[in-house]
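We begin with a single chain expressed as structure tokens, specifically the form predicted on its own.
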Amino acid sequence: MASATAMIIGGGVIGLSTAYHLARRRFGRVILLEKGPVGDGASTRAGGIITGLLWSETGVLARKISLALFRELSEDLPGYRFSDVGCLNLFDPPTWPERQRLLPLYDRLGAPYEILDAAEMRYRWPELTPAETDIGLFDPLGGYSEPEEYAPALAQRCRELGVEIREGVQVTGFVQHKRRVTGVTTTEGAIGGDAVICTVHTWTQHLLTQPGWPPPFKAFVHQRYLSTPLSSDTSAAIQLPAINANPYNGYIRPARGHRLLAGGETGWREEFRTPSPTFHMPALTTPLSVQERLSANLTPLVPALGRTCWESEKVGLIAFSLDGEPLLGPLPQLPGLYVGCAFHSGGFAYNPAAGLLLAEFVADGHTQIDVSAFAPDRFAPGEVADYLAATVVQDEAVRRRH
């Protein structure tokens, strides 16, 4: 495939990961097109948490790939290191049975876990004070990354591998020949190729509706915060895992410089409809009450949060498909076009596997695991039309965290 050309739309971590894996396979010419700077969208606004203990077989298998690749990338990417502190998934008694039913799936697929009660969690992590009724599902292979380190390191490695990264180039449409996608139109003219991989975030709805595929997902505003240092001794990092704190309506993890990073939903907010292809995420805002509510929710779990305040905020978007699972793979009705989007709040966690799987689709025509459950065309057209026509608030969407 040395003479083939693959074009990737979107310079977030999904697009960069796809470029990385195609380049490592020596697929041919790999061109990545990004309308702004690389990593300017949701990627560097992510929480960076990863767990392999998901809710479907496909998700668990894909996350096993991601967890292995994050560790490999720690050796291959300059200036990046995966923090393998584990991931603690918290549940309360009403929500635990639904997750408990998945334990046989984790056993069958070889996804390790520990079930911890409140006393065991407090003993293991003295900074943590869960409620007596909380149940912990600990993923020893989980952890987190710092997105601001990961995205530029991945971009640098892509360039070293020969990927052409073109920033400031916006894709405006697709070139088609006999219904096959054979290239893209851009603000700098048309570019032809053998495969086009669309990995842009909510802009997908503007791009792919043009050739006749309205993407079946909705987007919601998401915000995450970084605290001031907990002490002047930045070498004394707080001893916590990454925590999906479901009963507390948020997540929290350690961060660089003896800080805490946390985020949460605003379930009362209506879906966000990306206004145009030129929209940039820095334009998003949230009311002050959101960070106040997040502190009030999470401080009972992590009292150290009460010794600090929020230093910075980043606001982005998360996207949920009709069934909450990602959209990943080829579009049969538009041969030559592949998509990778709608990764709920876990796009960063999926990105190493998503990039590898998209590269396998493009180079081999098949993937090492069955991802038919993620097929972009799995929904009936009428079902998609009804879903997109309705306006919902985030609490009415399928809830997924990392």
Ligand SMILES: Cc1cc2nc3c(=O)[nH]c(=O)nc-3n(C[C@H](O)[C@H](O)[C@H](O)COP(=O)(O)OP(=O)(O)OC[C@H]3O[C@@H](n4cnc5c(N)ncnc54)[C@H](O)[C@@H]3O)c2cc1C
Second form
Amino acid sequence: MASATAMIIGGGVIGLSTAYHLARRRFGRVILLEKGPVGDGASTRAGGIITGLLWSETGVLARKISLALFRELSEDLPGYRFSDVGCLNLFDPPTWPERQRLLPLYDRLGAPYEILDAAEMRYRWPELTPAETDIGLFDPLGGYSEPEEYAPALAQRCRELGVEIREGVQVTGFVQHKRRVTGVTTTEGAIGGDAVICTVHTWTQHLLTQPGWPPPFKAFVHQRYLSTPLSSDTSAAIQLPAINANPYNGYIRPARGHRLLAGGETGWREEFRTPSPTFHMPALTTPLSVQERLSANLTPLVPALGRTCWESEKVGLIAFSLDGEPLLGPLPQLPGLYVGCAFHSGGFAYNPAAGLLLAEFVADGHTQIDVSAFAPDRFAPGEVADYLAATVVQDEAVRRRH
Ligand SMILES: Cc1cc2nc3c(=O)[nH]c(=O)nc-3n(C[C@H](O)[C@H](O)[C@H](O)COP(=O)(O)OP(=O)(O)OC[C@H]3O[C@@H](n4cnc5c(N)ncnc54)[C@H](O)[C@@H]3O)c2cc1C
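Could I have the structure of this protein in the form predicted together with this ligand, to go alongside the form predicted on its own above?
Let us now look at the entire complex, which starts with that chain.
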């Protein structure tokens, strides 16, 4: 398809990954339009944690692809390396049975795991002091990336592969011919494309509602923090896996310079409606009490946190669809248009697979795994209208982590 043009809207990790995979398969001309600089949205605010042990067959299969690709990308992207320290998913006795029911799914799909009791966790990671009743579901293939290293490295590789990345260009609408999307209108004029891929995260609420697809997701403010160094030897890394510390209402992982990175939900906060197409995430704020509570919650699990303070904060948005699963694939009501959004707080982890799958949809018309469970049009219009009409706090939305 050497003469085709793919137009990607949004220069976060989902858009960049789509561009990378289209360019690698020599799709044709690949143009990526980003209203700010690349990485301006949630992507460079992420914690970068990934586990393959999700809650649905499609999720587990997609994450298997991501986990393999993060390792490949470590070889392909100068300046980026996946930290393969594993991911420890913690549960308490009331929440464990629900996860335990998924173990046969992991066995069937070949997603490796280990079940660890508190003594075993303390033995493996002496910095960790879980409660006696905690149960650890360890994913040996999981780990984390540093998003601030990954996003520019991926953008650079895209450019080397011939992707035209145009920063400071905002898409304002779509060019349509007999319903089919044949291009975009932008702050710098119209551009034609054979396929248009919309990866603008919560800005989807503005871009796609008017052409006829009010996106079935809710967005929430989310925040994560970086600690001061644990010691003056900043070359050392604390010996911990990435931890989804569910009973402690947060997550925590090692970070560059002998630091810790931690974050958590603010369940009491009302959903956030992206106020305008030009909205910019640094406008978001979060109360000081959130970081104080995060320290109080996580220090019993990682006492080393008590020797540090929070050095920096990043606040962004996460988006949850009606059933909590991503929205990914073609939009039948707008032929020629594809979307990738609502990756809950796991869009960084999904990005290598999401980009590959979107590229497959565009180039081949089908994907290597069945992603019908992520189809953007899977909900009845009435159900979507009711969902969008209600205002909810985050605790009332589906609970999903990385
Ligand atoms: C604090 C925090 C911690 C997180 N931690 C993790 C984690 O540990 N693991 C994990 O997997 N996920 C995590 N996430 C979630 C993850 O960051 C997101 O799911 C992911 O970054 C979404 O990527 P994206 O490319 O869809 O969106 P974005 O990175 O937001 O990219 C969308 C881009 O579209 C651009 N844009 C918008 N409108 C237009 C337009 N009209 N024209 C042109 N460009 C436009 C924006 O400027 C933006 O750059 C976290 C999120 C937050 C906020």
